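Take a look at this single chain, the form predicted on its own, given in structure tokens.
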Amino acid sequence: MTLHEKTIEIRRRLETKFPADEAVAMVRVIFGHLLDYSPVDIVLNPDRNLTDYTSSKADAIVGRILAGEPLQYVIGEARFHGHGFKVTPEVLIPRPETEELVDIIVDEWSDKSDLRVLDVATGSGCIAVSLARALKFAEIDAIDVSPTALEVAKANAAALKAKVNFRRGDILALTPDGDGKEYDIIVSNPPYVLDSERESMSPTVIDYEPAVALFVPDADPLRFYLPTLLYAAASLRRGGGLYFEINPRTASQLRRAVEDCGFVDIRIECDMARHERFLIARKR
């Protein structure tokens, strides 16, 4: 079977469950993974004969996707900020919104060098590694409570030749006077999805992605923001930047907490879908 024939077959199978444009994108990712082909390579090599092994591997991937497993977990990789990041069920799949957060930080600090950065709840390390690659001579620290997540993050840093100081650390154990370190930037994309939002979420997310990295009780929506906020109030240098990815439903509540901690130039920005997704502030 040729590559062209196989891509048509797989696309039609995927279209039984996914929109046509999403099915096409998945086909590109699948053969990018199996053949190390770019989307252009797929178009330019329609007559390539596939081995039975490659064809069966493609069928197995499609079977798992149709059963509900996220494509990124199936192939073990997600694209983020122009690079491939290893992902496993121990870490969240990086989202485009988080790429936007990285872009905001890079846009605001790219003219500076030798910055000190802390990424709280690093997960796959996508934020920390991307900032290490994009900022000039930055010293990046990154913490996460999960040892397995840290192993994934370390593998990503090694694969992308990014220098990041990873260590195990619990957000809830951050203390304002804890370690005496000072940072120019503190960024966090912590768990922020309310338990009551589970019902409206895709089963693909609920069944496969780590709940501990997603959800917070409705009665305590800022559980993971407040310790980071208090730590940032003590540990950011003057003029330092605080960057949160946020839940639109709790944006106003979080903004008040940031104001109460004495931060200035507070702003909430929308993502590409026009949802309030990022809170940015400066230390006075």
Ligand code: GLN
Second form
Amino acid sequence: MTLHEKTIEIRRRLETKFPADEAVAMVRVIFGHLLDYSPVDIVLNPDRNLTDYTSSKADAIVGRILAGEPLQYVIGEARFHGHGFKVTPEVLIPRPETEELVDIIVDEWSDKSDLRVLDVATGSGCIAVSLARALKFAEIDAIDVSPTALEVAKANAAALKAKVNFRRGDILALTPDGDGKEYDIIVSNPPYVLDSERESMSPTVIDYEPAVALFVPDADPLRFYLPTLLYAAASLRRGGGLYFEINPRTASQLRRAVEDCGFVDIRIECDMARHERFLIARKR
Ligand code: GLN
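In place of the form predicted on its own, the structure of the form predicted together with the ligand is requested.
Everything in the complex follows now, all chains and molecules, and the chain you saw is the first one.
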């Protein structure tokens, strides 16, 4: 069977469950993974003969996607900020909005060098590693509560030749008075989806992604922001930046807390879907 024939067959199968544009995107990712082909390579090599082995691997991937598993877990990789990141079910699949957060930070700090950066709840390490790659001579610390997530993050840093100091650390155990370390940038994308939002979420997320990385009780929506906020108030240098990915539903409540901690230049920015998704503030 040729590549062209196989892409048509797979696309048709995927279109039984996904919108046409998503099916096309998935086909590209599948052959990117199986053949190391770019989307252009796929178009330029329609007559390439696929071995039975490759063809059956493609079928197995499609079967798992149709059963509801996220494509990134099936192939073990997600694209983020121009890099391929290893992902396992122990870490959240990096989201496009989080790339926007990285872009905001890079835009604001790319003319500086020797920055000290802390990424709180790093997960796959996507933010920390992308910043290490994009900022000049930055020294990056990153913490996560999950030892298995840290293994994934370390593998990503090694594969992408990024120097990041990973260590196990619980947000809830961050010391409000700091620990003597100083940072120019503190960034965090902690769990922020309310338990009550579960029912409106896709089973692909609920059934496969780590709940511990996603959810917070409705009664305590800022659970993972407040300790980071206090730690940042103590540990950011003058003029340092605090960057949070946020839930639009709790944006104004979080903004008040950030104000109360004495931060200035507080702003909330929207993501590409026009949801209030980022809170940015500066240490006075
Ligand atoms: N943006 C993610 C989602 O909607 C949530 C990320 C998080 O909880 N930090 O699935």
